[in-house]
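First, one chain by itself: the form predicted alone, in structure tokens.
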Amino acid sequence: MPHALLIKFPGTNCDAETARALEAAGFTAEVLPVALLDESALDRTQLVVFSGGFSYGDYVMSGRIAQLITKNKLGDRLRKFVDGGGYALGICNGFQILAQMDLLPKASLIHNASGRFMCRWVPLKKNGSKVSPFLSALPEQFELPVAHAEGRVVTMAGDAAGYVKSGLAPLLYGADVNGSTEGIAGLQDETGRVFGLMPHPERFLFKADHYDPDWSGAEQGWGYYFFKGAFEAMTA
């Protein structure tokens, strides 16, 4: 059975409902605060998670101060895993963490272009034949709930549509939402065993969690399919 370790650090507030997620498409997870993590922990597991929240209060930048510590525990540790044939997620704020590692395509994440918080509901698609695990048992066309104020994805020019056509931007949404280049709500690396993105599968769990109380779509959240397709890919 899979493991999959959580990294928390001060104001990551995601972890729990996260974990949650995980253990119930089949991992086995575990919720490590950063001042414990040092490279054995990397050992243990299959799929290192980057929970959303708001790590160090996003002084200086979302997501730097909780990238400078990880590097600064882990070194080049991170990068070995992945290339050994780990997985890494980072969803919201884990996403601009990552995005800080060079273990994306090249990207920032800053403010939305309205220049606002924003907590909604998205309409999102899966983009390019190059499919990422994360979205393997997903439709073509699905939601998810966003709450971010630095989501916009931003690059240099042309890589955005680079990242599109080549599949490395396997999430898109389906209307613009934060003013995100081309549309990008995620990406991953060559791999695909390297998953960023904006919007918060742990919170469409259960068809309940949906503001539609009559939400017919599938018999589980679209989240629980997320982390599904991930749980498939590792166990085939």
Contents of the next structure:
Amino acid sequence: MPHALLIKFPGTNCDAETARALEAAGFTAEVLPVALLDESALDRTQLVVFSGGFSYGDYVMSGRIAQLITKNKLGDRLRKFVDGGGYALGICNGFQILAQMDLLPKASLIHNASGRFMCRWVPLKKNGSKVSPFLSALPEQFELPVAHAEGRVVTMAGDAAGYVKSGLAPLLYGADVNGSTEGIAGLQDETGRVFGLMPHPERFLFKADHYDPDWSGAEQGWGYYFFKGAFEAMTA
Amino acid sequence: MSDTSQAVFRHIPIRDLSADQLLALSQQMKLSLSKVDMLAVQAMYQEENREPTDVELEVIAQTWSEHCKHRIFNAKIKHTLNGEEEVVDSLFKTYVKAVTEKIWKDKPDFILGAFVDNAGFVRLDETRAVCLKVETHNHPSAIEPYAGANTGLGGVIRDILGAGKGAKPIGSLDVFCFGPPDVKESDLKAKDVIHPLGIMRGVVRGVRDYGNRMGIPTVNGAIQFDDTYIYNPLVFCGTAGVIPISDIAKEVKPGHWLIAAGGRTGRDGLKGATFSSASLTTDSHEEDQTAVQIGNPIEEKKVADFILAARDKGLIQFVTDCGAGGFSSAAGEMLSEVGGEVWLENAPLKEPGLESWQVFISESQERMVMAVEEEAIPELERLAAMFETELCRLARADGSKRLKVWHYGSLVCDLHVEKLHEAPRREMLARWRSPAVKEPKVALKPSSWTETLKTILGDFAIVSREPIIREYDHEVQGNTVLKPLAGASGDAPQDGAVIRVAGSPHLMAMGCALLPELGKTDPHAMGRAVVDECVRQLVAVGADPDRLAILDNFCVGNPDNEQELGALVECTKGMAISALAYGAPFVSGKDSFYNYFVTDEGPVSIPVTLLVSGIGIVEDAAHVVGASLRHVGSKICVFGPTKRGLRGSVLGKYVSGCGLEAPPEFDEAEALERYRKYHGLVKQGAILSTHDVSEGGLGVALAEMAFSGKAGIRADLDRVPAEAGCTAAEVLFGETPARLVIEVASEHMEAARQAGLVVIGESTREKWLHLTYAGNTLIDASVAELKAIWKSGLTPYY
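Got the form predicted alone; any chance of the form predicted in complex with the partner chain too?
To see the whole picture, the full complex is given below, headed by that same chain.
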């Protein structure tokens, strides 16, 4: 059974439901306060998860302090973990943290075009033919909730279009949600084992959690299939 | 700067002062103590044959403040109702506690705690209880909207963390009363008053930034806009929590250490309890800034994670939050039975140089105080390091029955715990006489009923709160089953929220209601109607009508004005009648007085405002019912009679004459029977969707159901069960309580009819609202057009 390690910073607040979703998909999940994090923690896990929330309050650039503290504690150990076949996932604030770790294609997450925090459901579509374990059990189009103030992906000129073309941006919004360049909602590395996204798959684990009580897209919420896809790839 | 390693305090001679000198001293020290109170304090010290320290006077002022002691709710009130005199021996005992005690006898297994702890508890399932607490933060929000609302929510979250041995917060509700956002700057009649737009934006962002960072979904709320709230905005913040039933009981015993955890202590939030127990003035905007606390939600998140982990390990014997009065109230409460010693120098400070009284009463945020056994301390320290929060040994309970406070070796406070809590009882005067009907502010001459519906859908009372709701994370924790906005496009209004509780087969519904417009002319009717609306919301979304609990939160203007206090008395009476009839116990509540402001043109008071919020048990996820139409071709039914009367209604603001002399009547006993029958239908799976008929009446309720985007409605209002003589206005826009509009699939109509539901029409493929009455078409409009008016009402302002 693959093990997932969820690193919890002061202000991380989606760790419990993310752990629940991982367990539902078959993982064993362990929430680890960052005060207890050291390099050896990566030895006991196959998946490192940065959950959503407001690490250290996000008063400076979102995720910045969490990224610096992780770097300080793990050095290049996380890079080695990924190179050795490990998986890393960042959701929302976790994506903001992961985006600064040089594990994903270069991009920044800045304030939404509206300038506001926004909690709503968004249409999403898969993009490209790259192997993406996290999306493998999902259909071409689906929905998930988002809740963020800084979810707009920006890159150096032309990079975003390149990511869409190459498949490094495997997840796009089906509508303009936050002004994200090329509608990018998620990014992955070349292997697909490192994945970051703004939407919250852990918040749509159960069918009943859709806003429309007549929703009948699948047996479970789409979020379940997100984690299930990763589980299947890791146990294949 | 003072020396940082010694106590800074002084003795204040009061034994030889005259009554007037005592009052002057109270005012000079901003103690908010009356002449009678000061005389009682003086007698206490004459008996002890010594002079008080400034620390002691501050402790007494905080403890006796209206904010902490609810002395008006416990006062003896001589009340005159339309010329008849009566004596109310404590509003709290008579109309709140007595109601709950009666209901408790019938539901001993359900009600697990009321009034004694930081929140009231009811049973969720075999092993878990849910609890709810609502607080106001009006004065701070008036002078510093962002920080005031921010710490308002932060404070009530700590109430939940400090309920029992620590409950886990699982959902918040926020209710605001603001001045209209379109009020002209030139209409503000006092300097330095913040425009309602500034108040609204600041308050919403304050709530957003605390709730979102804490990871607690803000799932429910309400906003009222009225001129009377321009100078005194109201900000109610509420949080619900879940706790193992075995962790509800708590006790401080001699020998326990009192450990403070969380944020450091500073000069922010000095004298908040006494500040909020006086009226606001223009000077408040300059002088009372230090009374507003500064919030740091991450500090609170860390202490929350710590407290819940410590509770799960069985390390906590008692826990409470540092709210109004800071350490003095937390330690004072915890030592109120046994007594003990406090060491102020152990408290970590934000800055050096605080005087002794400042350390003891500072309301710096994000602090919790636990009572623990000595053996538990090493494990607590390990957990504190893990969650990166700070601990200190603040005090120790000793059984001496005295509250002794030390600061660097000096005894700065030495009070008998029982005397400290013996505030003199207030005696007050109240009277109420129903005022004459007022002419409406805007005389509207509708060209058609459709135009009237459009006007009402665009009224600030009705328009969509979406721009604000979207700023709150209402999905975090992944358990929000019924969201504040739902329907096929995810933007239609709902009656309440339903939250799944991890690990439980049952769910928790949350709702809230307030109707201040009705209270201006008929506070008694408002008290009843508000309880009904909250109960009805909870039942509508799927809660069991026999497993509900409610909270009463009052905001009042000047209690020394007999008419205003009289309105409160009447409102309280009405509320008690309905709560008792519904068997819905008050498990907690709070009151806020002195919500009046002296402008250049004289004092402006708020109307007596009662917020009733509630939680209910939803037995099964299949029972959750939304307020948005789901299918084409289903039957649209009304459940509950429509009565004559438009007083207090939204339409009443626009029209004059007929119907305004009285509010519509309703009968709680009959309503409860209907709610039970409705719940039976819910359990059978016969209900597709349900909307409560509230502000804007049936016309607005039907339109809002159609905002789901799935269907239109064609209905014949002649079929609406209505009292003889009802006008079209009363049928369409009257706000008779205790009514539901229900969508039923045809195959379940037989059961629905037997329960008493009356079919008035059906849902149509054409997305159109078509309502006829007495042979005429009253409403004829596309749902899209109506929805656009409703949906965009706040967007220019927020």
